[in-house]
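One chain is shown next in structure tokens, namely the form predicted alone.
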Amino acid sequence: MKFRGKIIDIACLNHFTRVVTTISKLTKMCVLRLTPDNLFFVLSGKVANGGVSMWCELSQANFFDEYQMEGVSSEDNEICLEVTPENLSRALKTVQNAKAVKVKLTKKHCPCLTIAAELPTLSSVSRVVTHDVPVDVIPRRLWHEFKEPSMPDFDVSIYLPPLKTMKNIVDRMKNLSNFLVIEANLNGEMNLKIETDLVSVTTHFRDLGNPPWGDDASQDGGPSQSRDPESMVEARVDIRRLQQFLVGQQVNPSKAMCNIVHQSVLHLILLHEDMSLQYFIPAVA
């Protein structure tokens, strides 16, 4: 197993750092899956993390100037590492003005992702800063847990309002309740609601638009094909999970949308030209 990559372009370095920092706000531990063409940050929906799962996909060619890897074998040409994204984010943040950054899988006292940065200098002597981020190598028999989650057979898909606006609303609602109901329809309307014994608050959004797959994604005449466009579909979720997603977001996506499986799952998607992030929050009764 070998992996080494090099980032020279400072914009690519900054963007990669923002992505890793976003991941670090969503989870304390995750799996970094390396393939010849892509990097994936994966969190599988176990009860230990509240059933939340995440899938972030990056095209290596859009971030790395050099990228070489050899997987476990020629048939299974992948590497899976358990990593603490906060440690990776912290290391990357300290080398933002570097001339070049190398990332390499090394064996020190334990397996590590070693980040070596060549920093600018006024003299002819080069300055290199090195960070060792400990990782655990995940054995081949467990890889099946970290495959791309299937797209849920959703009832409604809708574009999200500006994430900053949504974050400000959720921040205020969090002071009033632990749970939030998010509901939407095929007419581009979405509501955020909280209801307690003392207070009921609803924020309405209109004209958000529905992604084109909203009409036919539920295959074979599924619920979304026959659904009344005005009919609302809802999911009641832990407001902290939604806030965590909105607070951590640093990638400024070109598109942000959510799919709702009625009273089951809230599936959030951020799309950028060179990365995608999916985040699944289970509904609560």
Given for the second form:
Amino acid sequence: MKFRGKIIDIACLNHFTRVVTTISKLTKMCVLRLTPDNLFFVLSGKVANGGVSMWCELSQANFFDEYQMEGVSSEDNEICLEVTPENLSRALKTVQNAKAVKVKLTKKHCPCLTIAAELPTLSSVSRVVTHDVPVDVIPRRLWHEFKEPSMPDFDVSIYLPPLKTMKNIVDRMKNLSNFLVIEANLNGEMNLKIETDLVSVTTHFRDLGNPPWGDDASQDGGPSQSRDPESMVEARVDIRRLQQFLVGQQVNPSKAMCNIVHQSVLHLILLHEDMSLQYFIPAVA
Amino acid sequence: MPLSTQSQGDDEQYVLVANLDNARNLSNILKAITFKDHAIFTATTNGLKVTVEDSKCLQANAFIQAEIFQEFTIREDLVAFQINLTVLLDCLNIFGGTTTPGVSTALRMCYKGYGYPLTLFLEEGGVVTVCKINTQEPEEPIDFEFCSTNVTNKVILQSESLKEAFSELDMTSEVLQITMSPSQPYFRLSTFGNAGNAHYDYSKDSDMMELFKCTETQTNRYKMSLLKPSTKALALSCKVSVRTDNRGFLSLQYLVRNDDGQICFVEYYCCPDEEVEEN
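Would you mind generating the form predicted together with the partner chain now that we have the form predicted alone?
Now the complete complex, all chains and molecules, led by this one.
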């Protein structure tokens, strides 16, 4: 297994660091999948993280000037590593003004992702900084747990309101309730609702727009159930999971939307110029 | 839906309807008295009074006159209910505490009467939030029987001067002692904490002293834990009046200007600490 990459462009380095920082706010640990064309940050839905799962996809060419990898074998030409994204983020933050940053898979006392960079100094001699971020190699037999999630058979797909507005509201709602209901219809309307013994709060968003992939996502080409555009579908979620997702967003995405499978799952999708992020929050009773 | 297009028919079912273009004109002043979860709301044609009490020894009142509201309609002589103040503040600030200048949250507050929740319609940037907060039977606010005829000592100070003292108060002191006198030290705040005794003196001739009317020397102690919340009211105010009566009861009245420069009042009443040895 071999991996070495080099980032020269300062904007690319900046973006990459921001992506890794966003991931670090969403989860303590995740899997980094390296393939010849892409990097994926994956979290598979387990009871330990409240059933939440995440899939973040980056095209390596958007970030790396040099990228060479040799996977586990020629048929399985990829590398799967378990990593703590915060360690990566911290390391990357220290090398933001480097001329070039190298990322390599190394074996020190344990497998590591080594971040190495030359930093300019006031004198003519550069300063070399190396960070060894420990990682765990994931064996092939477990790779099936980290496959790309399939698009759920959603009932409604809708664009999200400005994430900052959503975050402000969800932050306050979290003071009042542990659970939140998100409901939406094909008329571009979305409501966020909480209800307890003390209080009920509903926020109404209008004219959000619905993405044009039709009102039926079923892959089997079955008869499309024409849904009444006014009728709402909903998912009741743990408010901390939604808040965690919103806290992590540092940059406004080019597109932000969600798919709701009625009373089953909330699927959030953020599309940025150079990466896509999907976040699945299971609904609770 | 814009708040102004609420149908007229709806209004007839409410005994109280109050509208504000800027919800902060209510939420900011309520922050000055939020030291307990529950508050008693009393509304009359004069406006709104919100009361919070602590262990029958302290009472804080915030007054928001009817003129502060863009609309204030009340269909009974007196409307009163008890409500969870922390929940109310979370609702008033649902769009986030700090907003960009020029952007404000509009509020419409409606109450149908005994047994009904308080309904809030809040709007910012075209997004509407509806809150229904349960109300309870209001307790009768304590009457501290504080009247101007029994006031022995009164001073009015610019809040600036007291803010510094209050922020530095030794919190390890169980009491705050207030001495008011027609002679030296005129107006003194004292604490007795682990670090020792501290005194803050304000002369009657000080620039900060707008009014000084002390008829007799009085020293009273008040539990620090009871008075600490008044610091929030002090922070918002530009002037404060300090009065004590012949029983040693304390009245603090704060003049607060809201975002639009309008004046509201907050007052605190406090009983003297019983375990005082008369000097």
